[in-house]
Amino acid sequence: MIDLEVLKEAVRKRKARSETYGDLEFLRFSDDFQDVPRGTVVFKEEVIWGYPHIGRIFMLEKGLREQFTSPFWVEEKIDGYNVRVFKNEKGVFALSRGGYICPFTTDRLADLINLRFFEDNPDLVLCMEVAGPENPYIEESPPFVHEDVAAFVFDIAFKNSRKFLPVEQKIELLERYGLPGVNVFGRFTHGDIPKIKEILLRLDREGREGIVIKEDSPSDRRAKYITRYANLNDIRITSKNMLQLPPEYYTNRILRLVLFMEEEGLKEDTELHRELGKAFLHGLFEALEEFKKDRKVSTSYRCRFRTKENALLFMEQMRRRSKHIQIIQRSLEKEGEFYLLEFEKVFMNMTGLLGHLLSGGLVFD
């Protein structure tokens, strides 16, 4: 558990906040805390602990050798959105990165998981990612996952511990109970390093995001890295609405793009130049189309719910949780055995500054 006084004082700096999802009130981290991460949620007799931030490597061979002594497990990394299921009185739920309940995932995930998995385990967490066309938080989806939405486990966790089950139990626990995991490449030594470039070359080759290192030692040391492909995306999907993301964002990816290539043994070529060009302009050219055409700039999002108020519930925090984003409703209504939410986010940032350039506004540099 959290110590008491901690916990006061993450409250009286308001780094901790009070919530409620239905009659369920708990505290959530909204921002790393003393050695308390964001995400972290406390409930009355047990906390879920946030899940850890995972540092990156831009250069595989050299960060392999410097960050991990021992042998290590490499995965999967999947591009959706991650979230932590749990069961306790209420029922099972699942929660944001950020210690929010979901309600679109909380509502899915019967047609996610077994969750048989709770009733024999009610102390454990599954951390897994959620991905699709038919996520209602990102644009992207991996490239075998052709419609809705799919979950993948990735780290199986302890309730009131920031440890994980190693992954061969993780591994025997979701061929136990038939639980959709994140590919598991194989267990590795430095002396492997050429396979692993062989892997991040397919990986790269369809689209996909990358690895995930995971140290085979009491200290379960971790790093991440990411495919030439997908920091080109990055790019591509966010250069829409990019007055929301800090400068360094595109930076790092660039960097990321260019040591992958090296790293990789990939050449530099007016291909490159043309994706990279127009990873960024493409975005804003769409941007630019919308706004003439609506006088707005936005991205559409459908989902599917089992429950009309799941989808209500969703929409609200949504709402509420947008600064700098419009969250407009188009449409609710039941199709087959799902209710089937469409809705637009509208990127007011943008929106604005194209309003003020096209009319003629001065931007002082």
Given for the second form:
Protein chains: 2
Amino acid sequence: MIDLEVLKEAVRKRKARSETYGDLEFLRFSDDFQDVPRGTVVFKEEVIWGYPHIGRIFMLEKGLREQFTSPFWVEEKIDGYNVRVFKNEKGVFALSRGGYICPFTTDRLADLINLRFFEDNPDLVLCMEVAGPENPYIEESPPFVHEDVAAFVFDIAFKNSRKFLPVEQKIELLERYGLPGVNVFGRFTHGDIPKIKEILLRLDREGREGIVIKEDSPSDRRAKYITRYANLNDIRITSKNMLQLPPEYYTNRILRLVLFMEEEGLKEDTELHRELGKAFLHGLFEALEEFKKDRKVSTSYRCRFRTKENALLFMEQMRRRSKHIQIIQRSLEKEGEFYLLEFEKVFMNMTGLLGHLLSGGLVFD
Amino acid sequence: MIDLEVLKEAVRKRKARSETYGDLEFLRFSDDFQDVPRGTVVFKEEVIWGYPHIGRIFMLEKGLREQFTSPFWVEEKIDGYNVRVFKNEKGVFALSRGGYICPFTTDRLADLINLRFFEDNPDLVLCMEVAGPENPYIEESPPFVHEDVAAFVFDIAFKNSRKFLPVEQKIELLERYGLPGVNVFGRFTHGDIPKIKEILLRLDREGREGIVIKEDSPSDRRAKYITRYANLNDIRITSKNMLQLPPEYYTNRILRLVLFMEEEGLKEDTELHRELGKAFLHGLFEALEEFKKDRKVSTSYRCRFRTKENALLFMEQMRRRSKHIQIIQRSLEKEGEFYLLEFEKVFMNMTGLLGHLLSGGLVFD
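Show the form predicted in complex with another copy of the chain, please, the one above being the form predicted on its own.
Full complex below, order starting with the chain above.
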């Protein structure tokens, strides 16, 4: 558990905030504070620890040799959003990375995973990526999720603890309950590096994000490594809304791209130039077209809910939490067994800047 | 002149700092402070005002209509560094944009301009861009300066005043003294916008930077507008050292690029994608190659001095003022009538980061 003094100080410094969801009350760490990671959630009876930051290696071979001394597991990293799922006396809930209860994921849990897992294992937490074309948070989606959303469990954690189950025990539990897990490519040693490079080249060709490496030792050391494709795709997906992200977002990804090429012995060529240039420009030209037509820059989302209440709760949360983004509900209608929600995020910064610039405004930069 | 109280407060707040150059002593505004621009320099007898910020328009036609009501002059913007040249009882000196006396430019003034101008006009200040392949500050150079450096006067200012001479009087004085001025494309009205667009397309094709627009009225309103080429070139030139610049540098230029295309009716195409991608990637691949070979990321400069003392003074200034950049003198030798200085800037941030990443280091981002 977290020391009471730490908790009090975090509240005083506004690093932990009081939240409610229905009749659930809890404290949410909105930032890292001392050794407590952002997204940690404190209920009266129990703590769900925030999912830890995983460091990134930019070079695969050197990184594996430098960071890992024992054999390690290599798992697929999925391009979705991270949730932690747990059960308490009020039900089963999905926590976002930042420690909010996500009404969308919580609504859809029964479609995504076998909830009997929590009846038998009330002290465990499923850490999973939710991904797919109909997710309400990010525009990216893995190529193998063709509709709606799917879950990919990558870790099983304990309540009131920062520890995860070892990979083999995780795999066994996932199998026992028929839970969907991320691909586990295997348990490797430094001698297998050529094999791992092959895996990355394949993931890159197939438009997949990358890998997470977990040392098979009590230290449970971890690192992640991302494909060329994913770096380009991150740029492509966000360029329409370039002002919303810290600009390091871009320079960082370009550097990763160059080092992926270096690692895999790929040469700088016209095709790569073209892809990167297009990733930056296409979204901006789109933004410009949309602005000229509709005086706004936005992206559209759709997602399916089981209950209308959760859809409305989701919209309310989005509106309350979006900075510089206007959330506009387009439709919410029963379609088969779901409520289909369609909404739009209007990027106020880009909309405002284009408005200023296109009307001939002056900028001092 | 500047109010004594403002001066005292600026010194107290470390916005104005005491500087010396040989036996010259002065106060230098290191930041904008109240209405005093950065680079303003205060001597006992006189003030040389900092060169003002000129706002940028991102759309040519709309910008001209929005910002200018009277006829306006269109002049070429030169890709070099900005100095203000003035004479006092100790000699003729060149001030950098930030208000330092530049030993390089000061050394070469007699080669760049006709100094008799100051004998007849001791109260005037020449504001000029110095540009060329052998300048010690920036890697960019206009296509029409083939060796060494050249000066391009764009404004004539008064000592102790923020005013500039009207463009026609400036042109007349430049002609009278045979001083090199920037291209003046003409005096235009809104009706001439198609002509001005033509000028920009030509500048873009010829690899030139852009224009500065000056209203021909007592308000002397100004704005600048940059070509597609210059935006790409800024990215190309700096990508090797991407960590040194604020990342907005890049997102800003991509947006300007897109709006230049829009203004000129040019379409997004594969060639533009390729050019932008290459601008970003080529420098980084170069950085990587250099690092693998020499364990450093650097660029080389060479420039010519009239006296050895000024070359050494220049090196000392560079060393003292460079943050995160190591300055290494490679050679300083007499060559014909000049001292040829060769030096290197080693980018410590990029060098350090590549060292960390290539040895398999972890990054939490």
